[in-house]
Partner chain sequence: MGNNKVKVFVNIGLFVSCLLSVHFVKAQNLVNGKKIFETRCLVCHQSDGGGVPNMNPPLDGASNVNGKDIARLVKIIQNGYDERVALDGMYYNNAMTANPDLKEDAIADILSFIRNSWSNKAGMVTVLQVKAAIAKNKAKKK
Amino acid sequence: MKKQIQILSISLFAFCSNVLAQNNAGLKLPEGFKASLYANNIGSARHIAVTKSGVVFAKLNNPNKEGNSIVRLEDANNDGVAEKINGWAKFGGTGIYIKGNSLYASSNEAIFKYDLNSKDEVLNPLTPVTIVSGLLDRRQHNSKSITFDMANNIYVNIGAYSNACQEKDRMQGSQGMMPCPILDSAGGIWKFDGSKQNQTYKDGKRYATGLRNVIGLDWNTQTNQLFVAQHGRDQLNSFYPNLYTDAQNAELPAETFYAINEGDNAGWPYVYYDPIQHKKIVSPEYGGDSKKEGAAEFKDPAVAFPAHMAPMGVLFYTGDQFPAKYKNGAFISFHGSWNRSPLPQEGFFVAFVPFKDGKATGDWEIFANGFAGMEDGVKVTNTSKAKARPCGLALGPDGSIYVSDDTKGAIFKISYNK
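Which coordinates fit this single chain in the form predicted alone?
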């Protein structure tokens, strides 16, 4: 009888925990916050954007089972779940942005503009205006994330088609090319005029360089400045086993968050940021020994996060729903990476970076966790088994934030109970 009672208690606890998880979309949030599942299984949802009326648009990395790569989602009956879902477009990619009555979306080679009517319906789904074409796509780090400044300029990431700009890419002991020729056309942020059509790569301006791969970026309207989150390099241990152990590689280099001004150089591939030594270190391909400090000319990060967690989205919170501490701070999504062995893989959460007087304080916290789910009572740390991997971030008109999942295609809505 005692054993039966114990089993019943365990079952009841599991049942209650499951109900709680379902009520909060399975996420762990700070006190006072709640999460709901706005949509599910829409496809590989990368970045997202929300109109003033609350219609959500998601850019899919690949066309979904319906053959669409841009999805429109509307909660017409205000029950917190999108029931009007449709889509269009056949091109994959990451970037999506709403500016005025226009929807901008990017493939891995171009940026397109669609017109919206008063109901936030797309007027020209089959005939978008081409804003930029011919963006560099060398397959590696080829997603094109986009954001706008307040003067209608578009900023787009052109990821480096390399890990460390070696003479033979990703080969043990191969030296770095000096200077790195990739930086002429990639490894940075390019700026284009958002009001002009049919621009090509040569019409753009290299705004910042030395950035290996940026997927998350946003314009801080409080400081009128661009902020980007970079994916750090891989394989220090396998390329230079005499300098780095597997355990060191799991913690190096930091995933870095930068405040970017025009002309800035973040230092890739010549340096990386060591979150343990708290300084820029010369890359081994360029004569580094894991301790030699990099040149001061290279940008220091505003915040350094743990290694190999893959930052995917950046959102400055300008809403009024959340408590005051979140105002003008930055949310950053991490969807987890593959390169932390022998440590467990990490990420699968949304972090919050407080700002004071327009600058990141350096302190950060996990805001939303639990996306990856649990398996046999243990948190999932395998990227292939994760229930969800957070990617895109967007602000709703009521001050809630939306988080997309680029595995199965869930969209979460996180709100605060005032």
Second form
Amino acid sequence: MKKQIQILSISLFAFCSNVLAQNNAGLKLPEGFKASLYANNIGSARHIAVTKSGVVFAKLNNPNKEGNSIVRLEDANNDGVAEKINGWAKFGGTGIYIKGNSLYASSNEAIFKYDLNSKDEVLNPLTPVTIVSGLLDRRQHNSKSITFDMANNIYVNIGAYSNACQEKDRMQGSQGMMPCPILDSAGGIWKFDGSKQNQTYKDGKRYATGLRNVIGLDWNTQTNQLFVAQHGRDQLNSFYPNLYTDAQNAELPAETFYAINEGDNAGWPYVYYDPIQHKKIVSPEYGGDSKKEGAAEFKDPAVAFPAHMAPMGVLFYTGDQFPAKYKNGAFISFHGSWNRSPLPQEGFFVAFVPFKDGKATGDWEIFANGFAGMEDGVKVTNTSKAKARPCGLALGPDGSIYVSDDTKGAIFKISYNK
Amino acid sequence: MGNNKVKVFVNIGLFVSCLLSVHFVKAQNLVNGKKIFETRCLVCHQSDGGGVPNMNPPLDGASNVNGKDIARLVKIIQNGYDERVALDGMYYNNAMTANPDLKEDAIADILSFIRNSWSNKAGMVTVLQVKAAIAKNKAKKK
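For the form predicted together with the partner chain instead of the form predicted alone, what are the coordinates?
What follows is the whole complex; the chain from before opens it.
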């Protein structure tokens, strides 16, 4: 009897994992790709990083139920599912990056460095080195996501603690401040030396400005250039109902993907990018009327995505596993919107932007969809009903990519079957 | 005897119409509250009151929304809310819009609506309660 139950439960388990594998962990993928649920319920997994041996590290927004905010995951038997999971660290945050034998992780105001041994285990979980501290955290847009260039410089997003730099944030009728004082210490990308300890603002350099909030960023090693994805401003219809209908607000402004050069200014809060007119438009807080064009000095996006979808991760695909068209193109994860209400939400997918000769071609496509867990053809109306929301992206040593979810804490592994 | 019967009937009639009018007033308050919710609150707190994870807290099932501290709720509606506080154990990062132009009766209606929508079943909030709350919040400030 006992044996029978055992056999039954084993075959049930095999059946379930088979079904899970067959249905690609619920994801819809292009022909030839498959996905596994690498991990689930690990906590609010923001950005992720994978070592050369395939160990995954996830940075959690808040400590999980075990009290850890960095999680290490290992899939020793290589079945696409992590079986060895542990963690440490009390500080919530978003950024995580592996450079050589160092693991960098960010809180919402600082960047720390840990050392890895030859088994990709952390040697100093309790005593990380502080690389940068004292970065502004005023709650709104406080994620400090990080990336590195090919020298040892760190680029960190310091998001603007505001929607549109009004005198009173998110208040109808409140004017935009001129010049916007937030831009001195936030609303841009700062550059620091990855090998120096205890840096603060004065040791860093404002590398790019006029970026409201960037969570996804990555260094393009082909063009030796930083690429960032900005979260466009909210609530045009709430504050300017005479200029913008609910339907217009749902499509304005674009979520913008920029190829950044040092000193660039993307124009927040003075302008926003209108993906229908294909123009930078003066923000209504700065005298705009939904048509007046903004100054030419502000940067144009490399790609303009539909509004409010919230880009969370950018990953240039330098792996060898996926078909040739993916090589050196960019994956961008979209968290899914809330500010398209009362219209249905959009996003909750991973997009792919093809690159040709180091330049983005505008013809982006949806690569992986179905994270929200809705039935076919049904859109998310209320954001909290989405089962998973794509966040971090990372490349594995075998050329697979990983996608994290910060609602329940799933990690999906996506591979191509040659 | 007959006279008494009439009296009883009249009394019952008065009572019922009283109940009906209370019911009607209540329904009207909730209709007004819903309108305010849709124009000012829905975008952040969403039509199901579920909020947006890590950004805007849910109102559905929130212990403060269903709780007794009306003065705090009135203050949040009037002044907006942008503090590092845990709400039912979770932190939210967005800044809530202030509503300094909402009149006392409108504040009563929007609070009554959020306290009696989705799965929430808390008491209605009256204009008198809102007035008392505003006075209390003012006294505290001084």
